[in-house]
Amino acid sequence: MSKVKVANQIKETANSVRNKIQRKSKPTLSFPLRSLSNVTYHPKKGFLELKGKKKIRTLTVATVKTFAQTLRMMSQAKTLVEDDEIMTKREAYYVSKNWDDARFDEQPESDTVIDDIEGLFEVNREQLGFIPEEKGGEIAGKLIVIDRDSDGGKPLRIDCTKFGSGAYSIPSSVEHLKFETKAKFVLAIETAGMFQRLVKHNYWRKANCILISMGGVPTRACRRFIRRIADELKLPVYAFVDCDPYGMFNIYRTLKVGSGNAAHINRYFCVPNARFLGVTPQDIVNYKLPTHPLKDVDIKRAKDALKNDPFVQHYKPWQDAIKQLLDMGVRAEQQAFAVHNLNYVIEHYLPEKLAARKTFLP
C-alpha cells in the first residue's frame, strides 16, 4: 500500500470516529483477532490467514484511554507517513511520555496499539513508519546486494562474498534492495554460532548457496529479505534449527507461514517455498547426537501445536515428528554435532541431507 493510501486510510478512520461523537453516538474501533485460533492455513496461498474475528474496541469511561492511545498512535503515523520519517517502537513509546494522561507506563502497551493499528489498517508497521530495535540477520555468500547511497541515491553493490569473516547486515527497511545471484539456495541458520562455523570455512563457495543467519525467531526485516530472495531469484530455502518445538514452530513455522498474532500481515513475511532441513528427530537417531531431555515447556509447546496449529494439523510428516520426539523426550542442538568432530555438519551432515532433499519436512 502506497503512502498516500496509508495516511488517507488513517484520515478517514479517524473523521468516522469524530462524526461518531459528534453525533453523540459511541465511536468505535475493529481490529481482527490475533491468534491461532483464528486463523487457518491454504495450502495453496502458503500462510496462515485470518478467519475474520474481530474485536471491537468501543469508547467508554472504561477505555477511554486506550481508545485515546489508539489515536495519538494513529497520529503519529499520520506524520510519520507524510514526513517520510522512521520511529523506533522504543522512540514511540518515550514520544507517548507527552501525551499527559494517554501515556504509556510500559513499553509492552506501546507496542500492543502499534500491533493493533497494524491489524485495523492491515499493513505491516513499517509501512507506518515503525520499526524494530534490532537488525534483520546476517548474509555471506553468494549474493549481490544493490542498495542505494544516502545521499545521492546512486547504486551501490554489495558483494556479501567480500566481508572476511564478517558478514552483511540486513537493513530494517529492504523493500528498495535489489539483488544477484548464481547461488543454487539459501540456507537459513538458526543459531549465530552455527552461520560462523560456515562461513569461516567458506561453505556458501562449496555448497554455491547464500547463508543466512536468523539469530532465532527471524525478525520481519529478515523474513521479508528471505522471501524477496526466494520469489526474486527462484531459489530454494532450506531452514536448519535446533531439533527442539522451539526451533521446529517458533523460528521454522513462523519462517514459512507466519504467526497467528502476525496473520493480518503473514502474506508479506512468510517464505511459503521454505523446507525443514533438520535438525530433525531422525537425525538424533541416524546421526547418534547427544541430547538434554524436553523441559516442560518444550513438552507443552509440541502438545499444543499438534491440538491447535492448522499447518502441523495439515501435515501428517509433521505430526508424526513432533510424535516422535515426544516419544523419545529429548531435544539437540545444531552444536551436537560436534560430538564427532568441529566440521562434521560440513563434511558430512549437510552433503547427506542436501543429498536427499526429497525427504526434507513440509
The other form holds:
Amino acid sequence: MSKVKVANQIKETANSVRNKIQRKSKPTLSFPLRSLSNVTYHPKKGFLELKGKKKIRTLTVATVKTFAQTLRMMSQAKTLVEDDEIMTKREAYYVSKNWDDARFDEQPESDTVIDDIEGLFEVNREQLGFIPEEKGGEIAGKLIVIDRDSDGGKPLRIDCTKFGSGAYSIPSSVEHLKFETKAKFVLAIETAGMFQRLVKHNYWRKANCILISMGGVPTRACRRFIRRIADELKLPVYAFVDCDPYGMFNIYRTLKVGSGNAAHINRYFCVPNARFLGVTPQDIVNYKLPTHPLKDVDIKRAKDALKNDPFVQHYKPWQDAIKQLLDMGVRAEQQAFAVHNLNYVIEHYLPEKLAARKTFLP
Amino acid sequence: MAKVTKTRAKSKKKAPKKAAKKTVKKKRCVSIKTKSKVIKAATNAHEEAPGKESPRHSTAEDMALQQREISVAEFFTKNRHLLGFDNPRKALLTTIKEGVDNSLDACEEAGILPDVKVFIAPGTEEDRFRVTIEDNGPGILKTQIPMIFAKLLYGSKFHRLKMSRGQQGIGISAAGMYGQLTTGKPISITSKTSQNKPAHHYELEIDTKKNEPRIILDETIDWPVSRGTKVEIELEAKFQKGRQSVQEYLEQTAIANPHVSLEFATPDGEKQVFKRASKQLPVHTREIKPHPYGVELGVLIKMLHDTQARTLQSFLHSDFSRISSRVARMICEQAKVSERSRPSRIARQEADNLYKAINQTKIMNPQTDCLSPIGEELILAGLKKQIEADLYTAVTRPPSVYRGNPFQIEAGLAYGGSLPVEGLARVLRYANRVPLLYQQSACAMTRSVLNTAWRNYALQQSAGALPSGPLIIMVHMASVWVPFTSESKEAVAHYPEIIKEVRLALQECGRRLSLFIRRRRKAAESERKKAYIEQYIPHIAIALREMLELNERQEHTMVRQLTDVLQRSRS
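Could you output the structure for the form predicted together with the partner chain, given that the previous block was the form predicted alone?
Up next: the whole complex, starting with the chain shown before.
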C-alpha cells in the first residue's frame, strides 16, 4: 500500500470520527479481533486469514483514555508516513510522554495501540512508519543480497558466503532488497547453536543451500525475508526445529502460515511453501534421541493446537504427529544428535532426511 | 436496692404533695434493714464456725444480743461503691448526674422547660471540689427540704409501673452524705417556690445512725430568681476531661434531652453552654397495670390471692392491662377454668393452666402512654445540636414488652461531617433519657450494635467489633422498668426482646445510612468520571485537529460536542 494511500486512509478514519461527533453520536473505531478464534486456514492461499470478526470500540467513559491514545497515535503515524520517517515502538512510547494525561505508562500499552492501528488499516506497522526493535535473524550460505547504500542509494552486493564464521543480519525492513542465488533450498534453523555448527563446517557448501538462524519464533522481517527468497528465487524452505509443541506450532506454524495475533498482515509474513524437516516424533524413535518429559505447558499447548489451531485441524499428518508426541510423553532438542557424535547431524541426519523429502510434514 | 434509689430520685421533688406516702416508704426501708440484718447474722454464724476449739458456742440468745437494726445510711456508708461512689472521679460524676436528673424530673413534672446550671469550683483543699447544681424548677416546700436532702430512701415510686429517670442509683442525699463523709461539710440547699415568697436556705447533715436530717443552718434569704432550687455539695473528687467525664455526661444528656438548656463551668473557669434545641417537653406518662405476658406463675398466684375481684374474669380484666372481658373469657376457656370461679379459690394446678393459657392467647401490647420516647424528630434535633455530621437519622420502634414491662427502643445515627474517619464508631447508650457512661461492654444495647451486620450497610466491621467509620450510634431504651445488670445501673440486662428491638431499630437506621453512603459514593464516582472524561477529551480533539488540519476554533467546538456526547451517555 502506498504511503499516500495510507495517509488518506488515516484521514478518512479521522473524518468519520469527527462526523459522528458533529452528529452528536458516539464515535466508534472497529478493529479486527486479534485471536486464533478469528482466523481460518486457506490451504490455497497458504496462510491464516481473518474471519472478519470485529471488535468495535465505542467512545464511552470507560474507553475515553484508550480512544484518545489511539487517535493520537494515528496522528503520529500520519506524520511519519507524510515525512517518510521511521520510529521504533520504544520511541513511540517516549514520544507519548509529551501527551500529558494521555501518555502511556508502560511500553506494552503503546505496543497494543500500535497493533490496533495496524489492524485498523490492515497494513503492517512498517508501512505506518513504526519499525520493530527486534533483530531479524541471520543468514549464511549461497545467497547474494542486493541492498542500497544508505548515503547515495548505490546498489550494494552482499555475498553471504563471505562472512567467515559470522553471518549476515536480516535488516528490520526487507522490502527494498533484491536477491541472487545458486542454492537449491533454504534451511531455517531454530537455535543459534545448531546454526553455528552448520556454518562452522560449511554445511551450506556441502548441501548447496542457504542457512537461516531464526533464533526462536521468527520475526516479521525474518519471515518476510524467507518469503521473498522463496517466492522470487523459487526455492523450497525446510524448517529444522526442536521436537516439542513450541518448535512445531510457535516457530514452524508461524513461519509457514503466520500468527493468529497479527492475522491481518499474515499474507505478507508467511512462507506457505515451508516444510517440516524435523525433528519429528518418529525421529526420536529412529535416531534413539535422548529426551525430556513433556512439561505441563507443552501438553497444554499441544492439546490447544489440536483443538483450536485451524492449521493443525487441516492437516491429518500433524494431528497424528501431535498424538504420537503426547503418547510418548517426551520432547527432544535438535542438538540432541550430539549424543552420537558432534557432527552426526551433518553426516547422517540431514543427508538422510533430505534424501526422503516426501516424508516431510506439511 | 437499685430500685429503691431510683424511686427516691424522682420522689424527692414531688414529696411535698405526699407526706402521707412517707409511711409506705419507711416500711420499705425496714424491709431492707431486715435483709441486711439477716446477712449480718449469717456472717456472724460463719465467723463462729471455725472457732471449734473455743469452749463456748454462741446460743441463739447470744446471737440475739448482737442482732440489731442497721440504718440504711450506715449500710450505704459501707457500700458506697454500689451506688456509684467507687472512686473520686466517679463520685463527682454521680453527684452531678443525681442533681441534674432530679432537676430535670422536677421541671418536667411541673411543665417547666429546664434551665440547669452545673458549676464545679475548687474546694477548700486540693482534692476537694464544690459542686453547685441550680435549676429553674418548681422549688421545694420548706418543710420537705430536710427530708428530701438528708434522709435516705425518701421516695414514692417504688411500687408504681411508671417511666421515670433516676438511673443513678442514689439520691442527692447519698451524694450529700458522701460529701459529708469525705469533707465533713454539710449539704447546702436554697429553694424558692414562687416570686412572691422568700427563698429558704438550709445547711443539712445526715445522722447516719438514725437516717434522719440534722439541721445546721435554717434561714430565709433573698435570692434574685423567680423560682428554683440550688444544691451545693463539697466533696472529695477528681476532675477530669475526656471519656466518662462530667462533660461527656452533660453533652450526651443534651443530645437525648434537646428541650434542656445546660450551663457548665469547670474548676478552671471554662464555661460551656448546651443550648436548647426544642421547646417541646416530654409527654407526661401514666402509671399502668402489669401486662399479662410478663407475669410469672408465682406472681400470678399471689395476685390471685390478693385481688379484690370476685370472679376470675373480672380479676383478669381489672388487675391487668390489655385484657378485655372477651379476652378474659377466652383465657378462662383455654385454661378450662370457669370464668366465674373465685380467684382466691384457684388451685395451684388451675393457676398453672391459667398461666399457660395467658401465654397462648393473643393479647394486645401494653398501652404506650406509659412511655415517653424522645421521638425521631427530637433525637435528630439533639444529634444535630451536638454533633456536626452529614447524615442524621433516627428510628422510634413501636413499644414492645419484656417480662410484661412495656418498653420502647429508639436509635439514632450521625454519620460523616466532622466525625473522625479513622477508628471505631462511638455508641451512646441511654435509659429513660439518661446517658449510661460505664460498663458499655456488659450492656444489651452494645451487644445489639455488635451483632448488627453493619457490612450490609456499606460500613466496615471486623468480626466481633463495632463498625468503623465516622459514625455515632445512639440507642435509647424507654421503659417503666429498665432492667439493669447490677445496682450500679450502668448496663441493661440481656433480654432477647430488648436485643431484638434494638437490632430492628439499628437495621432501619442502617438501611437509611447505606442508602446515603451509596448515593454519596455514586455521586463521587460520577464526579470522578466527569473529571476523567474532561481529562482525555482534549486529546481526542488535538489528534483530530492534527489529522484533519482543523483550526483552534474547530478544535474547541469539538471538545464541547464531545463533552456533551459523553455526559449524555453517562446519565
